[in-house]
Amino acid sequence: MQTQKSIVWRAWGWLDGRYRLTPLISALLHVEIPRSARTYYLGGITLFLFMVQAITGVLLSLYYQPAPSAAYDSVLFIMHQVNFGWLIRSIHAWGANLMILFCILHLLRIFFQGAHKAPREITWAVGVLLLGVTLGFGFTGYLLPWDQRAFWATTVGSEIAGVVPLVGQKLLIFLRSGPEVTARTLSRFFGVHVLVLPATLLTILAVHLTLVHQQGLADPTRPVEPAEGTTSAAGQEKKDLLPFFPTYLLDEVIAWYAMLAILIVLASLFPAGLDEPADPLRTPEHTKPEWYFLFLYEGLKLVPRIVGVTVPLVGGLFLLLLPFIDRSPQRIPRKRPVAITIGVATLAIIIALTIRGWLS
């Protein structure tokens, strides 16, 4: 024991010798939280599942074949014959939910504490483009098992994009390589869902992480953010600051084997099932997206297509540049009664959109 820790420390002396590792993991793990700050570890859990969903999906893509012809027998191997195949398909397909859920409660945060505002404007735009990479993930995953309903929601979905003012019908096109779901288009889904959302998804995360650590987290018990360089600003008391290293890092892990234990006890009870395989010939019943896209769906039956469709769109455009909109410095939610109350009602129409999709 006592020769492997000697080997141990001297590899990494050779290491921090040439490359100087010591104050680039220092500047890492030295950063101070505000003691007030409410997190809720939902960012620190959205990472966590985002690095359950890598290895569950590299695993899966050991086996999985992503043809029409295979896709579904594929599937049933991981599930029959792969050990454990089916716990860890079902981690992925619940992960894959929590991974969106959890993203979506991440930003109602920061944007009910006031987290956004100023100088944390670019961090919000990011994390929402974080959020739509997330979506794009769910999206593309979803055709994957080639059954009936992975087929038909899919086409249910696609066909959303289509009602996009002046772009709609290449935009649908693009997405489903042809004007219907084919083979082509779980071809695509596979290359993007396994390649271009990933390779995306760490990049923005990287750029995330970095203004994080570059600008800490929001007080928010400070009505304003205290300009920097101000007595305020560089005078907090050091009983108001947490270090990130080991306390609040600690508390971050714990957060993660909570959702690592509630992860395998959803996907245990209720494991990732498989309709029958795909037959573009017989629509199914009741046909409906996923649940992250039920409102839409949903909208589309109570307004023109035109609107229900422009609506989001102006919606998301006005979410990536809320920070750059909502310019008033205050924080405290009683302080801003008419971006809460916006937010509020913006909340529940989606939340009763989605119910009424989902018992429709």
Second form
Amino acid sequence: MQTQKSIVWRAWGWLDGRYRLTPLISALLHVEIPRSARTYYLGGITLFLFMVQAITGVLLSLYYQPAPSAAYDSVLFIMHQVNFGWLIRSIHAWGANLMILFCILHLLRIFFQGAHKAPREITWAVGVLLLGVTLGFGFTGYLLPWDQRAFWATTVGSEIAGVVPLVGQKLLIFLRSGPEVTARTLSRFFGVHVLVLPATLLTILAVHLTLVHQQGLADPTRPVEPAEGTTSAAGQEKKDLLPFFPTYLLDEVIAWYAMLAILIVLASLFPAGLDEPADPLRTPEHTKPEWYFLFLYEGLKLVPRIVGVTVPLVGGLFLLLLPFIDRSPQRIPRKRPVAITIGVATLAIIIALTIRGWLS
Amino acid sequence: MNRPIVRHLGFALVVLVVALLIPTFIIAQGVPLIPHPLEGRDDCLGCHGTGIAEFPKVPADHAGRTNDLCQGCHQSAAEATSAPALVIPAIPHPLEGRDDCLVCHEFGVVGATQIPGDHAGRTNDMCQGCHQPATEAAPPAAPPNIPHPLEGRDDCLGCHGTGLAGFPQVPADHAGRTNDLCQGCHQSAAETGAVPPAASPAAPPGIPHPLEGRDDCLACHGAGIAGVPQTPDDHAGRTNDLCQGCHQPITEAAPAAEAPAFPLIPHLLEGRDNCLDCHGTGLAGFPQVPANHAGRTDDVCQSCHQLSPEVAHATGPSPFPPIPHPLEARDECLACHETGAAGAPQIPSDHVGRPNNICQGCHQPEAPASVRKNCLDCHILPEGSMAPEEGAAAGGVPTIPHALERHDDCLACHQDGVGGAPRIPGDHADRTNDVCQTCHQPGPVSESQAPAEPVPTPIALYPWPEKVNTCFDCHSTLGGKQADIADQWQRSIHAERNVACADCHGGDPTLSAMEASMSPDANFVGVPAKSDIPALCASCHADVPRMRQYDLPTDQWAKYKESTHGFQLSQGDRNVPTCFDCHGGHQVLKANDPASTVYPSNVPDLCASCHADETIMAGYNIPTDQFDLYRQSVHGLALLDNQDFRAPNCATCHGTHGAAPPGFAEVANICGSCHTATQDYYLKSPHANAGYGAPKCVTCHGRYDVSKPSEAIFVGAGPRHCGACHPPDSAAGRVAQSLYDTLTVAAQAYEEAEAAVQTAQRVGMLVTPLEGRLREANTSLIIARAAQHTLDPDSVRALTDDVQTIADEVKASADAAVAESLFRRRAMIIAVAVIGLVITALFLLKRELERQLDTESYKPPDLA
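Now the other one: the form predicted in complex with its partner chain, given that the block above is the form predicted on its own.
Every component of the complex follows; first up is the chain already shown.
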């Protein structure tokens, strides 16, 4: 006797009968991943944090008012009046920082494992763009509470853009929608933060995930990637492979839950703060941008402006095109000492500058 | 027995009996007794002859009888014991001076017993015929004695007529009696000896103080001011002229033994009639009047306190140093003696705070200048010497080579040879300024010593735009000091503004030959004399049209001349700074250049470079610790450590070019130029209006070492505390305690609110709005702390009430935020626990999946 199927399965059968979804889902889920291709959950957590940001961001936008006269008060309203408003905003603020952090850690993991190398050049480049968009989220979102810290961090942050050679001044005016940080800046940042960047990020993320899906995860234990056009699972023994669904995905979900717990703890113990309302006529004694821009800001203090801006720009371009520049197929770190040395040195410099900026 | 004999005998007996009885009968029935005493009344017919005034007239058959016969028949009733005594009212009052009985008794005026109707027509001289004085046996209702002396008090009714002020009022039956009657009945107790006034328990207190000059008893005793005994309530309405009626001076009785109870005045009184100026506040160590003297005025002091005999009759040398100089135009004693400036003896430490107007109370001019003998009146000049008035330096009497205007304090320079002035010889020691010119006469004035006036400099002769400056060209190649000078000038604002070497030093900078460019023909000046420097600089800097373009002030020269520095320079003192010394020599920088020596934060070091130097200051008797004190003060820390340019440097209080120590009375204005609100409050306070000796800012806060003020200043008796002047149990002491309590409570409320906000902030709660409110409370607290200078606890309390209200509100909100944080943390634990459970479940699921994978039993779910 045939078992009575649940309503979910029956609904699925109804849809599948019409749209032939099974091959699509199977193609998405039933892939196999080498057991040795450890990602340390970094990319997955970044994705999870993006989803958290999207949800909390939508909730915040229900109350937030993007005008200088109202923005600060609306944030105060969210913090004090809206049920769990403080939690939503605190998670959004912490999620933003953690998303950037995990994005960077994800990038570093890829770099040190050589996973960006052929045939994954495009995936890497798209990933670097995702990092750029994420930083854009951070930069634009930071202004929105319209308190002193937000206003002046944006002021000094956008000044960094102003010293870019040739287009600096135009870039600054484009960013601020005028020569100063004003109501138009706030309006522009809000629009970019909730419309332009999400659309951009979703698009690029879709490309990134599709590329990852098509190629599978790189296996760091293989010194050289198999021939182009194959997936990472090709040529592997069955016992060395792991089903993406449900095993691999379950592992990720566990990590996501852990991250959710961390977010709740951070938001409860260290809720998002709010400085005094923005006052363009009163410059605080210590103004500095957020931690992820600190190395740029600090660098500008130490070297001539042109150097302080040009070097990060060239560095960013170098990062974007890294797989095309470093074309050695070798993945094992100790087999590529120059790249690793440059990477470690760059990282050390960035961390040193950040710490110096933090302490200044 | 013989009957006829018996009859005869019987008859005879009857006749005898009748004969004996007739006169008795006559007396008893027909001869009236004399009802009145007979003493002094021997003229019976005076009354009875005519029967006046109802006296029984002698019967007609008595006609011709004379006075001497009357008592033959009429006997005194008093003597006729068998007869009842007539009751004749005695005279209840003394008779002395009262011989006109009828004045009162005829009509019964003022309560006197009216004579009966049958007495009509009786004359005064008859009264005492019957009515005798009752003085021997004083009746129980004897009139009260007069308990007070009578001298000068003959207007009894003035007091007793209306019962004024508790005096016994005359009884109603005395109505109409006049003053001259009173003593008829009422005798002075003192005279009667009945009640000695002093021994009476109700004796009026004696007057314990001399009376001379104190005839207005009620001025003090009326209101009981200043601790003197107040007149009792029952004395209300009594006037000064009555007091001594009862109250007698006891100084006679209690002689010198008690006199020292009032401290004697140990100083001369001339010019010192404002006793309370010094003794009112205990200024400067003077004994303060006791608390029970509060309210007494200057004019009563000497009533008790007498000039000490030692001072009054001093014959020997005065214990107070005499004033060895004339006093004309020198009434500002403290200008010199306070700091010991110009060699004047410095006042002892216990004189600090005493004002100028009391100096001469003790210190008297040694002798009028006019009394001094001209030396030459006695002393003959040596042969061949010229008389001093001829202005010669011969005879060893040097002439005065400088102008005397503003140079009249000879010893200021010549005592110690300040600034190169010739020092007075040893045998001139103790001579004072006013005798100098007795011998030393003004001579030709040396130009170099004369007060310099601005002189035009050749600035216009060598316009810089030519860019020719051979001075610089040459000096910069000389090396050493010369090159340094050239280098310094080149960095200066003067070089920038085209003011070059020749503009100050003269010479022609267009000539390359040194001999020509530095020749007298080229107006070469060389190194200007120090005394010429201020004027030299002023030739440009006091020139309004020239300075206008730089927006620079032009009053520096005028101020400098009024400064202590400028004055000393004019006295020939070369230690004092001129423009050159403070503004950086040749490297004059703009005052707002941080490298400038006169930049605000550099000024303390600049001033200290001389004023902290004991060697330089030794000749001026000026302390050298000002910089050290300032350095640790709130002002020094703010300016020098925090670079807070709102904080004052030396020049802020002492002036820059017009530098001089501000007077004590000017202090509030100096401090108030920054502490404006505080000054406004202070000016409303009793302190501001209590005269010269009243506390100024520096009294409580110090001068150079101004420390951060705290409420602690209100309590304790140490220096700079309220208790230093006001005992805690005085009215002012209670005000201080009230201010302390009010401000301390408010400050504590503020601190508690602040701590609560910090706690809320520490647990991550949003406190920005609370911080804003907290700032409002702090502002109110700051204003309240300034307002305490009014010494009005009520107005301070009005402000601290605001602090309290806001602080309470902020604390409640902060506490609520902390409670909210606690709730969030508990909720967090629950949420994390739930997630932990989910993770555990997922982990178990994962292990199950891996087991299936290991046993190859895993199959992808069949979606179809």
